[in-house]
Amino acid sequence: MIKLTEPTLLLDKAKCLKNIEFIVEKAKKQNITLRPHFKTHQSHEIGRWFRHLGVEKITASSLKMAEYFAEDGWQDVTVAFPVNVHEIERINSLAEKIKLNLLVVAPETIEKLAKDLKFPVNIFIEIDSGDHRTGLNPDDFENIDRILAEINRFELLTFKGFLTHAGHSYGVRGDKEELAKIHRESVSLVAPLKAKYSAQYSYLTISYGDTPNCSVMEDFTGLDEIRPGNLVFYDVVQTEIGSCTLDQIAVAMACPVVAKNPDRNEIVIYGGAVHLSKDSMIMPNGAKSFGKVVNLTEKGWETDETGAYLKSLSQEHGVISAPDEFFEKVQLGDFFGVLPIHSCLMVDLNSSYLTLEGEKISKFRFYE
């Protein structure tokens, strides 16, 4: 194992590629293209990997973000986020350089949007498709059709299609029929769209997103792109929603053992909210657990259960609960691994990532 000094976020190449080499595949199978959400690992370096293997285009979560892909040559990228019209030299900076697609949820968005706008950008209409989280009902046609007036009053903007982010599969725990069921309601949902407008719109794109989908179903039929994100690391809520193994999990915290208490076989380590979030989830004891305790290793970290679990973070304080075996072995000094519970929000915590051959690979900061 590489040295270390202080709670570090290791990345696993192997696994992660192996991620991204599955997902590229499956679309190819499925003739449909791959727009990956890079909020997840929000890096240069790991964003060309999907370009070795083809990727052309890609999603950010923000406009901010979207500069900072701009920058390393990605030349279409879609924020899946509702525009936020005060950013508009943001957005005039982006449109002159790459091909920008932008969210709008309100008819009233697109006259403010296109006052000070310089250069031509793409419109996506979002959906809600059950996520219940933003976009319209996809019947509702009176706002579907203003939006769409709008859009083609103003020369600079173009309609782009209807995008939807299936979210309510998160709420799903190792039952594939119930994933498979949102799946195909989401779909239906959203795919008459391309049909009613397709004849005024023949370009018209149906972009659909979220891991546990893209990761289990096989057929995408009346969808034109996919925005899988998370899909690239996976975390320990995948693995309980049946999108991933613990194996295919490719980042973890390495934190040193800084206390231990014997009263209450609690371990204490240096890895707190500031490096894995606060994301937690109830186990099947019904104890909540902000992250899964993994044995590290010379070539990573092992996935066979230690009985261990996190069950408390405070602002650098993690607090582990050990089974009777696991306390006594453990020194202070000693690193563990932390798999994750949501890794889009660990990572987000952190500056770069050091892999387990040594070398660092830095990423974008949004307060920097």
Contents of the next structure:
There are 2 protein chains.
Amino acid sequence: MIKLTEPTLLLDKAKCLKNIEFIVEKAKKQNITLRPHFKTHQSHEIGRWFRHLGVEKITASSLKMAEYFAEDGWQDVTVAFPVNVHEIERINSLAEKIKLNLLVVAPETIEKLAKDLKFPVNIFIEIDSGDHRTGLNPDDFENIDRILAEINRFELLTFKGFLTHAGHSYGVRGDKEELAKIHRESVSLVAPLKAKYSAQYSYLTISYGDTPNCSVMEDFTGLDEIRPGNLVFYDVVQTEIGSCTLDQIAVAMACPVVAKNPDRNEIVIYGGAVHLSKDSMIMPNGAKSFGKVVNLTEKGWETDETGAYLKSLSQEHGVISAPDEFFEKVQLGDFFGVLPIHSCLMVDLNSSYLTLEGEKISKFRFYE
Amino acid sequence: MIKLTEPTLLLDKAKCLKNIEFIVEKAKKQNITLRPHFKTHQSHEIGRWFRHLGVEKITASSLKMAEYFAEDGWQDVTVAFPVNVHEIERINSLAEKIKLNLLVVAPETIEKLAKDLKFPVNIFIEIDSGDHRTGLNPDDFENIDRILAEINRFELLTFKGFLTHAGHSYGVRGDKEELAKIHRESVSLVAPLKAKYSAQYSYLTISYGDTPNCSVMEDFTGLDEIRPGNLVFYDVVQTEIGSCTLDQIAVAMACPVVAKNPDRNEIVIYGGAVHLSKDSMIMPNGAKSFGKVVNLTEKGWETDETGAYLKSLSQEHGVISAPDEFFEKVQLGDFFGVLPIHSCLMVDLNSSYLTLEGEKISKFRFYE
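Target state, the form predicted together with a further copy of the same chain; input state, the form predicted alone:
What follows is the whole complex; the chain from before opens it.
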């Protein structure tokens, strides 16, 4: 095993490649375009693993992130976040070089965007298909039509289609029927927009979310592209939703034990909010968990149940609740793996990955 | 006002200096050493503002952070985290150059530490004075004596004193009596250790925590040094505890509005978990808040109540719950300030500050 001295972000490349191959194969089989979201891995190197399998279009969650990937040759990028017109310089710089798709949720944005725009960009209108975070209601034809009318005023703007993120699928806990219902309803809300606007716009794209649906569902009729991101690594939340098994989680934080408290059967690790993020989840047994503790091995980590999990986090301290048997065996200095509640946030905190073979893989950072 | 285009960490230097002056003056007046914790600001520049006022000793939360500050001339650093012996190379590198104080919570650590140690280090024993996170019970003389016996075996190790962090003060909500009780009890648990061990060790230091107690309490009899960190900036949690007023909070994230949803009186900002952290707090009215929304001005931000707060965060999206009046006035593209629930975590996510005068101040990053 690679030499560990401090909290380290481990990447199981084999598991990650399997996750990537899974979705690439599914998209091919279902005859739908895969435009994966790169906000989970945020890495040139990992992006290339997608490209080697034929992926040509991607999604990013910020213009800065889009720039990072454009630097590595990605030519078709959707920034799936309501466009921040203040960043017009960055928008122009990108639009000059690549096919850039921006997201719009309000008519007044179009003129502001067009004002200092110098190069062509494509526009997706975001539709709320049940997540109730951002996006127009699918029957808000008044605003949809106003946005389209505004787009038509400007030669540099082209309407590309409707985009939605069924993020409410994250509320599912293992119930495949419930997930299927969410999928059916979300698709039924957004897919009809294609027929409604196809007279005017013959090449419309209906762009669809999210890791749970893309992992579990097979029928994507009515949709043109899918943008799952989290599934490159998965995490504990996805396991509880039913998107994957524990074995598919491809990242873990390796953290050393720094204290043991016999009074409380608690183990303290060097691994806190600044290494893991403060995302937590209520587990099936009702306990609030900040991460699942597993044993590290020569080849990575086991997913056998240890019964140990992170019950609280401070800035650097992580407190593990441990069953007796686990507690007895632990020595100060031992390293354990923490499977993340939410891999996107844990990875975002870091500057690089260490593969199990000891290879360092760098990534994008929003704040440099 | 400085030109803003994206989520930006703003620092009100005047407010920050006032907070620093406040604690420097109090420590002088109470005749106690100030050894401030630098894990909140993590910056050479801000560290110098302390040094200019006579501070010579500091606290860090990792050996990497200690190295960062040693590079800027800090010669006396306590790493207030149970020592991670795997980092022996870093320990030696630091101990060769500066006065390094390490924290120990178990006897078996001493021999492991001494094994490859090449230069002198000082040892503090951590005592649990009610926080129940790390540290020996104050009456666990068996383990305290075992640690001392172990320290005495090794010439390079010197016992320096007892250190505690009364982190349970963070549970207080404005009740000064309750805070005073916590302070009295914590001090009564740790201060007597000095008398008990002063026969053997005449220069023992009793080192004490935390921002709430250090901000509000005046009587530090029995203690030799205080290590508050958060008070350099304060935050919403500290305001609710009663450590400070809203006006003393010296950092805020400036975030632009990217969407408005009239159906739900919700405003979406470009400002999510990756900019703010996912620390939240239950406010007095029962609502869960991820940050307090305030108006920005030419000179910084107002602390007048807007009634608006962040009700949820995704990776980049921040959803604001807004009262009607506030909602009506907001335009897409407007910037607002978000006062952090927990300033340490919000700042840790960033690579630099922008002062209100437009000056960029860089900071340490654990993962480079």
